[in-house]
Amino acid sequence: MTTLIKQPFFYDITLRDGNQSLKKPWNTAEKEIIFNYLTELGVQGIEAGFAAASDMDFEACEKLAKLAPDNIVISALARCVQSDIIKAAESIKAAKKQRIHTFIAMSPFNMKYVLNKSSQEVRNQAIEAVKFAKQTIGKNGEVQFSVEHFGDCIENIDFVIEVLKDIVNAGATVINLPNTVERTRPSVFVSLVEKVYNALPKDIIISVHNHNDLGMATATTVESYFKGAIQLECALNGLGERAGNTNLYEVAVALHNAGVDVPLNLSKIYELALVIADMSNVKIYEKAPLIGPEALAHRSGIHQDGAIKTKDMEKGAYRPIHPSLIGRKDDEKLGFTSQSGKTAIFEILSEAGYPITLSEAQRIAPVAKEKAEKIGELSVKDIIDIYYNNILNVKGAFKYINFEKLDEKTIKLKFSYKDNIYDMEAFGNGPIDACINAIKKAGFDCEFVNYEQKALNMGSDATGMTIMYFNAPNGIAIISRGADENTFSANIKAIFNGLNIIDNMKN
């Protein structure tokens, strides 16, 4: 079993990698931006291009490797040519910590079908390129070698890695392994990568580039590195060819949740995803993992249920970390579908200022999953419109006609409970005490126990709020509310509803 003691060595190909798989790569300019970000996170190394590619290219990275840092690795790929080498090396002459990147395939594969080489050919030139590549940056900069299709590369491993030796006694320095088209498990993958790092040196640092084609990269990445891979190649937002590269946020994350000090900034994560997304135009999934939309989603009533009791906790029931830690501002999202539940409505409320207790939210639960059995998730709105056609206007068969205060302790109530119509006449301690006590004369049990006002902000309509508590027949404590611009009207809704909630409690 490999023992680690080494920090992680962040090297970004967001740059190379990433711009190259866009639709329209980025220009120096652009990529500037992007590169002050970089340095921002705290990466150690930036790949700023393949110099060799265009003219562009060789721009950016001349351009980059100005404004480097004096403790960021500066790198520019390049095949295994001479010419190659010769540009990579012109283009980053300026940086403090310069590096050459230089690869070749070696699985039978591709040296057999792409590169239409034999496989001493393969090594000759691999280790010609890099003793060339290491003569022309010369001893202030390093060398960094890539097997490119190293995935491919069980059933000639061996080979691979005795050359890998004679490339190391050449020069380099640093030896990648890619897997360049993901197509097995990662446990196979980092079996390889155990392999050479047990075979080189341990002065050299082991390199991992993974590419996500089954999905799999961060978990590649991330295991690679218990295996002696220090180096981790990774990108913004997991831009790359095909299905993209190893997300540099999942990785780092992974690490940090896995008790690695990670020498990263990972407040900045969040923000840079979203700036990576609208320069690239490469839109961020809904569930994209750790800085999707709806990474911090909830629709099942019982996720709902924990998330909402772990909410303040650094560790929550139904998240991998608190969003601080990337810088998040937004928290857990509930929605409500017919998966959910009454912590779904209380908190939907509650978070858009309407009073609301987790009994009257367990009532109005069924109407809201009927409603989203139809329609699918509702929004807001339909849980406010259900709010106030079932909290502050219950349907039942007790309904309000008119009122008339007869002098400062009487009043005259009328109202109709079902076909019949009472028009009633009560005295009391004041104008609810009354019109309790004239309902009580019509013959209807009402245990008033109390009631309290508040001022509520809920639109044009509704200013003010009555909350009535009842006893119900059965002892069952209830909870009945009002709205409305004038105070009075706001405490006959509230007893109106009261009668109904009771009432239909019974039916």
Contents of the next structure:
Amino acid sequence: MTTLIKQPFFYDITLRDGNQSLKKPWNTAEKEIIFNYLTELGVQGIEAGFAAASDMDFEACEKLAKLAPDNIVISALARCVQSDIIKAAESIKAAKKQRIHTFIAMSPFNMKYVLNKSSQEVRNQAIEAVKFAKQTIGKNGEVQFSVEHFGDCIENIDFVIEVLKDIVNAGATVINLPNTVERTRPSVFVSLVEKVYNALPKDIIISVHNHNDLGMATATTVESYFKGAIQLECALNGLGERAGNTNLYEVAVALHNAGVDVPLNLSKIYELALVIADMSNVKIYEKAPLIGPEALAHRSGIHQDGAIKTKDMEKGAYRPIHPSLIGRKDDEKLGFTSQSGKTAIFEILSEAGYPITLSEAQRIAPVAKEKAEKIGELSVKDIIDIYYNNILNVKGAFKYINFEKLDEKTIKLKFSYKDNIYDMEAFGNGPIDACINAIKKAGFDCEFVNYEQKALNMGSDATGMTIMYFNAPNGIAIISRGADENTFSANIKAIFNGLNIIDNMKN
Ligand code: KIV
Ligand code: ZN
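The form predicted on its own done, now the form predicted together with ligand KIV:
The next block holds the full complex; its first chain is the one shown before.
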């Protein structure tokens, strides 16, 4: 049977399933803060709490029901017991759209070992509870029924479906199918969901509620949606019992990427994730999808190259979305390790205000890799040190010793190459030209093309930089740099750095 897909209905369970898993469950004031964020996010339903669990939760449900905007469904959880149902109904009576959510386990294992009841007893209890809930809430609201441990109902799925038909006749309009403990493969769970969807009237809302014990809850929820489960029970930051509930952000973004019209303000996600981490005291795992601090980091050279080439595009080579979709202000970041390449050197230094070309970055990448092999990821300071030692102070056989200006056009330049010292007098159109002529006069090939001088502010040093362009004997264009507060010293450093770069290429 083909499934007609409607817009998803996001039913947030952070304040109930998420809350019941916390070491310190939220009080009413804390729940109110999160509730306001949820309304800004635009979820369609909010489970405010488990009214019978504690006075504090009852009070929170009452308060949130009063605050609830008219278009948001507000529910409270209740076991299939009359006292719970009465409390749930009482706690949310101020809401315009009220829902009692009642549940009982139907897996053979749980009925036998936890409830200690026969399947017939469970069936009767469920039907009676739904009838009572419907009668209690009356015209003001609706009843949601959950088959706790639905994911474990493979053997008795026909029984479950028969009970669900009775439950619908008893007044439930939302049937929730939880994977209470994630033991079942996504495709197996989804096929159970599809069976229920096909068996019940089409005006009944099918819902899924997947726990994340094996880390597949998002996949299961997303695929269940495409088989007819319109209501998606999710929690902020994936909070929930044990390894948590389905993470709302992941489901919302996965559906968005699949072309579904997701009725949420996705740009609120990132801020909300940080608030929830703070309020729950459950830190965001570094590599958490979408929201983790490392979720935008690239360390392999190939990924860094692709990331930079597609940086400003909506679709990126190595990211599922543009970070701005979820309101993330930080961008993709590159870290330099032994696995990284010239792109990272170039980007990190450029970002830190150090002038560099890609070919210079390629020249110093092996030095950086060697260091990273020993110490792991390099800090920005480590990379700047490599820049100072390998771009601004190139080690080699040429060493500058002294310079003397004899008149406007004549200079004396003293330098050494390996063990030989040269003390040369030469003419030129200016000091740079004269120095180059002195070097040539000493017998060294030095094809100087051009130079430029820049005032710059690198890190904390306000300094000047001379950039020189040479042609190496093999025809390769070489850039060398010299930085100093004194322009003449910057020129000399650039000349000798250039000589050493060319000389090192020969070795
Ligand atoms: O995980 C679960 O089965 C539940 C139900 C109460 C819906 O949280
Ligand atoms: Zn649950």
